[in-house]
Structures are given as structure tokens and as C-alpha cells.
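Have a look below at one chain only, the form predicted alone, in C-alpha cells format.
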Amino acid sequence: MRYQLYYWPGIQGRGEFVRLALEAAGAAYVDVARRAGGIDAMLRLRDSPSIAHVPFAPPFLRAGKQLIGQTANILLFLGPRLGLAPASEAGRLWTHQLQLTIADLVDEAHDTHHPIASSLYYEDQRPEAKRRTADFLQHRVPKYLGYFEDVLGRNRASDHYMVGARLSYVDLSLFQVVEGLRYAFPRAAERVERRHPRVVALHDRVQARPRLAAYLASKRRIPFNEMGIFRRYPELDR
């Protein structure tokens, strides 16, 4: 299967969680919107009246005749096919549950710089962003990372991974979260990571995997920037 991934070409965003899974598995895929005319193709597909299960917004994935939207839903589909999810139904549901929790964290990270409305510029909501970020860094990040630290400690199969004894897509997603927090809030991330050694160790193991290391060093990996979910505004990093 040659997959077609549709996502905005200039940011990592939510599409990066899907890219990491495809890259880690060595899957054949096309990042459609990064090709010439790709954005128009993506928008035409999204707005096509012939699509019964139309996605709300990118990312979405075309796999044969199927068109699948929402990051966690795409990973739920890809996981078993790429060898990045457990074989049992219970294991797949647990992995999906963890991915949905990561999605909650990602939404909160986005809202640090856009706490009022996505339609407003960051500069139009800077005071609110400072208040939102202070709570996010003081309370929410430690709560989320503390939860994932506990999940790793409770995994009887291996505390090297979130689920079972092998790499799953949720390990890749947690790696991306740590990377994003380090980019957006380097000072705060350094402080909070000291209390979550299992999460940091998981990040390092994922980063060292040959396929991931090659991807991260390549031009396929879009750099973090101030258009994506994780944005670096120094005045917010307290």
C-alpha cells in the first residue's frame, strides 16, 4: 500500500504524528501537499461532493479507497498495518486511549498562544496567553507527563514502551510531545523533565532508532516554527 497523507506543507502540526508512524515503519507514502499543486489537490479532495465520509480538516489519509481523518483515528487505522499497535483488541484500545490523551495535551499546548480564538493573532491575545501558559506549565504539563511516567512504570511487559514490549505509535507521539515542549518552552521543559526520567528515556530511545534518526536529519522533517502547534515565544517560557 502506498499511502497518501494530506496536511499543510509548512508546519509539523498534527500531521507530524502520522508522519512519524509512517517513517518509523518504513512505509511508502506521499506527502501530497508538499508537492507542486498539492495544496489545491488537498482542498479539492476535502471539498469534493463525491466524498461520503468527508474529513473536517487535515490531516487525512487516503489508503486505497478509504479516506480517514483525525490524527488519532488515522493512527488507530495505521497501527496494526504498520506493526505499531498490539494484536489484541484490548491492546489496540489502550493504545488509542493513550493517543487521545496526547491529543488533549496537544490541544492545550496550542491554546497557550491562542487562548481566545484561532482567528486572532498571538499579539492580539498576549496577556491572556501569558496567563494560560503559566497554568499550562505549572499544572497541566506536570500532570500529563506524570501520567505518562506512571503508565511506563506500570507496563509489566517493558518499562521501555508505553504499551506492551514493542514500539507503538503512541511512543512516537510522546516523543513528538517532548520535542515540541523543548522547542516552545526550553526552560520549563528542562525543569519538568527532571521529575520524569522514564518519559525522557523513551524520547531518547525513539530518537535513536535508525529510521527515525534518518528522518529527523532529513529535509522531510519540517522544522518547528511559529506557525505550528508548538511555538516559541520567550516571554511565555517561565
The other form holds:
There are 2 protein chains.
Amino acid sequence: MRYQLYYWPGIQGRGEFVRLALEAAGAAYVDVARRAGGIDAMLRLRDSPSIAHVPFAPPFLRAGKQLIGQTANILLFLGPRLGLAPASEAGRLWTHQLQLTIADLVDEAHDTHHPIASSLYYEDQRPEAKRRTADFLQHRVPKYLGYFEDVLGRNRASDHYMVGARLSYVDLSLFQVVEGLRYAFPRAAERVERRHPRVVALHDRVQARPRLAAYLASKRRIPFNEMGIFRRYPELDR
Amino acid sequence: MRYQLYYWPGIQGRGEFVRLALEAAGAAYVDVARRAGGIDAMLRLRDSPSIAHVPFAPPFLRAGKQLIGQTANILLFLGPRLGLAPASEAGRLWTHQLQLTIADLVDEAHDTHHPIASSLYYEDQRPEAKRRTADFLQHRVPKYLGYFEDVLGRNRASDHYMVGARLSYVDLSLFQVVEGLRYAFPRAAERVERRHPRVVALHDRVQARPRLAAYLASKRRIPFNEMGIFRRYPELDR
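With the form predicted alone already on screen, would you show the form predicted in complex with a further copy of the same chain?
Shown next: the complete complex, the earlier chain at its head.
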């Protein structure tokens, strides 16, 4: 199976959670919109009247005849196929539950710089962004990271992974969240990481995996920038 | 199977999407936190060190030995068990994808009155709430409802349902979204509904189902109020 991923080519964004799973598994895939004419192909597909399962927004994934949207849903589909989710239904639901909690954190990270409207520039909502980010860094990030630290501690199989004793897609996503927080809020991230050693150790373990290390050093990994979800605006970092 | 639902007893909130599925299917369930001592029982369960699959926040559902959190994940689990999701994997993923898009809309509806921080009162973020709500009503609600209208139109089996030719949990959730928009923004909702006749017809069809009608007329249906997700602040309704 050669997967086709459709996502905006200039950012990591939500598509990166899917890219990390495909890369960690060594899966064959095409990042369609990064090819010449790829954005047009993506928008044509999304707007095609012949598609029954029309996605609301990128990312979406084509797998044979199936077209699947919503980041967490794509990972729910890919998990067992890539060996990145448990075999049992209960284990898959638990993995997905954690992914949905990461998705909530990612939504909140986005809204730090766009608390009023995605349709407006950051510069048009800067005072509100400062207020929202202060709350995000003071209350929300510790709450989320504290939760994931707790989940790791409760994992009877191994506190090296979020689910069971093997890598799952949610480990990759938590790695990406730590990377994003470090990029966007380097000062706040340094402080909050001290209290979450299991999360940091998981991040480091993921980063050191050969396939991941090769991906992160390659041109396939788009650098963080101020168009994605995690943006570095120094005035927001306390 | 007698399900145990854990959710805040004073609001519809995210728990209502689960309640609607249980009620529409005539399932046996206990709304634990609405009983005497139920909130304590909910918090004790959430904080119990013996739980491996600890939820981040209510709602969560107990089904035998399983404890499942995240609203959309609970519905993913319940769908096939309650006859409210297709049998095929592709059909279940599509239903779930739509539910995740509804969850995004619900998050945005919440943030209209809390654009800065959930930890602050509405009164402490009213100017920001006005700006965010204006964008929500002008751009986001039409985009989401337009999408669901399109999905209904593309359903080859029947434009009476979102998925296939039978009721699924996502129909119930879309009903709830329309109810919430009508409560929170009666003027804006009236305007936007005119352009989305299939969505309105689906709402009316759900509402007329005998089990749903009985539930909505019962005391089990908590009225909308200004502690939930959809809140009526007249100054926000254009």
C-alpha cells in the first residue's frame, strides 16, 4: 500500500502527526501537495463532486479507494496497519483517547496566537494573544503535560511508552508537542519540562529512533515557522 | 449491559452527545453524577490511582471493566453496540470523522464566550468574546453548516441521514448543535438555517423520533443554561 497524504506543503501543522507515523513505520507514501501542482491536486480532490466522504479540511489520506480525514481519525486508521497501535479494541480506543487529548492541546496551542479568529492576522489580535498565551502557559500546558506524565507513570507495561510496551502513534505525537512547545515558547518550555521527566525522556527516546532521526535530519521535515500551529512570537513567551 | 455515564450534572455540555445516543437507542444507563453523592463518586473514580486508562476530563463511560473517555471516542465505542453506526470499518471511520468535525465546531462554540481562558469568568473577557463571536457567526457557522449540508447532499443512500440510510450518532450530534445554536444565538441561527434546509430537516426528523421526543420532554434533559457550552448572552447574538 502506497499512501497519499494531502496537507499544506509549507507547514508542519496537523499533517505532521500523520507524517511522523508514516516515517516511523517506514511506510511508502507520497506527500502530494509538496509535488509540482500538488496543491491544485489537493483542492481539486477536496472539491470534487464525485467524492462521498468529503473531508472538511486537510490533512486527509488516500489509502486505495478510501479517503480519510481528521488527523486523529487518520491515525486511528493507520495505527494497526503500521504496527503503531495495540491489537485489541480496548487498546486501540485507549490510544485514540490519548490522541484526542493531544488534539485538544494542539487546538489550544493554535489559539494562543489566534484567540479571536483564524481569518485575522496575528497582528490584529496581539493583546488578546498575550492574555490567552499567559493562561495557556500557566494553567493549560502544566495540566496537559501533568496528565501525560501521570499516564506514563500508570502504564504497568513500561513507563517508556504511553500505551503498553511498544511505540505507538501517540508517542510520536507527544514528541511533536514537546518539539512545538520548545520552538514556540523556549523559556516556558524549559521551566515546565523540569517537572515532567517521563515526558521528556519519551521525547528523547522517540527522537533517537533511527528512522525518526533520519527523517528529522532530512528535507522532508519542514522547519517550524510562523504559519503553522506552533509559532515563535517572543513577546508571548513569558 | 448497563452503562455508567460520568459527567457534570448541571449542564448538557459534551456529555449530552453521549446521553442522546444512549437515549435514542433505549439503552440502560445510569447518569452517575446526577445521583446523590454522584459528583464525589465521579471525582474519586477519575483520581483513583488504580485506574490505568485515566481520563483527562468528563465525560467518561464505564462499560463493564472498560473506562472510556473523550466524547467522540465514547461514541466510536457505543456506535456499533447501540446500532448507531455502520457495520463496516470504512463506514465507522466516516461516521467518526464527521463526529470529530462536530467536536471542532463545539470547541469553537465554547470559545465564543471564553476566547481568553476557561479559568476566567465570561465577564472578564467580554470584549474579546464579542469579537470572537462575530467571526464565529459570520464565517465559522456557515462554513460548518455548509459542510454538513453538502455531506447530506452527497449521501447517495439518503439525504435524510448523514451516513447511509439509517440514523447514526452523528445525526443526533448535529441535532444537538442546531439546538445549541438556536439557544445561544437565536437571531443568527434563524438567518443561517434558511440556507441549510437539509440540516434543519435532519434536526426536525431527529426531534420527532419517539424516544428522542420522550427524552427531550423528560427531566433527564437538562435545560440549556449559562454554565454549559452553548450560552445565551444577547449582546453576542448579532
